[in-house]
Amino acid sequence: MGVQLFGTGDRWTRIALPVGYRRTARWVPRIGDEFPDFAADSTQGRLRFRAWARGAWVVFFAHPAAFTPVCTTEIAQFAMDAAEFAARGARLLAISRDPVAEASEWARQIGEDFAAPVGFPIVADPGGAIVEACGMIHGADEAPLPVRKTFVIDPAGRIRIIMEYPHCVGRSVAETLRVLDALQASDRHGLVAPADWRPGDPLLVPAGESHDHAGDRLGRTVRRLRGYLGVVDV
């Protein structure tokens, strides 16, 4: 692993990025990249990421600010939805840059509010080092606060999903939800997922396999839209 230094002034954290990241231009994290690993205070305890999120699905998502109104509807509806990121085996992990002892009286406040108790962690990153550092402060966009950004990472590490709001608008969790369930039929079917796919649709055969090769390795029918777009029902 290399190790490359984030922050300003006097607040430097030292993050391990892997060795292939180690280039002139400073790393942005992207889809098929290994996420890095770091180690943060957090609402439930020192956290060290991997050793965390060794072997699951993880939800990472960043929030402006504790005790604001739009964070404060998205903490509690994935605290609402945290059963359902379970039964697919996902955990939720937030940030922002918030100390510790405010982070937990704002969810201590959410869960009391929403009749939601806030059970994922909510690492503190006060000096902003790992918001930095995972492309979360957009100089655009009000710095230097972190925008509503979530990475989607499966169980080997490596990002699968970047979405990313602005501070005026809330993320849709749902939206969440419906991409994991996506990226994990894909991954057991071997197929890709359609615009607004949601479970129980078909499938398609990605680009690059034959319909022959999908339906004879799925044992299925593959209906042949065009010699391109070949449909799956699983």
Given for the second form:
Amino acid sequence: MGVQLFGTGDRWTRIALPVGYRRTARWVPRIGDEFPDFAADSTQGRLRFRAWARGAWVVFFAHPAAFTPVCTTEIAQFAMDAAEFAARGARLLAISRDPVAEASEWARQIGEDFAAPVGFPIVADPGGAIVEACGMIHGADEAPLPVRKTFVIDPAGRIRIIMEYPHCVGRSVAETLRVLDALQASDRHGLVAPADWRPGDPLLVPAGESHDHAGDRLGRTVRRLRGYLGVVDV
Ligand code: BEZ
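Write the structure block of the form predicted together with benzoic acid for the protein whose form predicted on its own appears above.
Entire complex below, previous chain first.
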């Protein structure tokens, strides 16, 4: 790990990046990358990312600002679906540039208004160092707000999915659960998920693996639609 400084204005934070990433002028997180460790204040106290994640799946999502309409519905929906994420072994972590006190008061109001306590931490990143390092800032304003960016990070600490939405459109929490299910099913069977896959749907033989090899490996029948398209019921 190598330590790099990220930040804007007079606020800078040290973030531990894998050494190889320091060779690029500006690292932007990509699928397959090791997610960097960071320490920050949150609505549940000081949080050190890797220690907090403890080898679980993590859904880490940025939202632009507290006390705003769309963000309120997103935090509320994640809170309402928290048990669904927990059932999949996934921990929720939000981040914005709001100070802890504001994020805490807003979360309290959401818990009251939606009858869904916000049981996950919201990281406070007023200086913008973490959201900047994570490629969550897309504007060129002086104190820009993060976009609605979601990382799904696996128990090995690798980024598996990145989703980004603009300020004017709220993300789909149901889609976040769907892709988490798809990733876990793909890992479990060594197969890949087709478009719009849902739990219970068949999976596909990965590109590059023969149908015979996949059938032997899984002890299952592969339905051959084309040489490059083999379907497996799981
Ligand atoms: C919203 O959540 O509605 C929002 C937040 C920041 C900028 C624009 C919209």
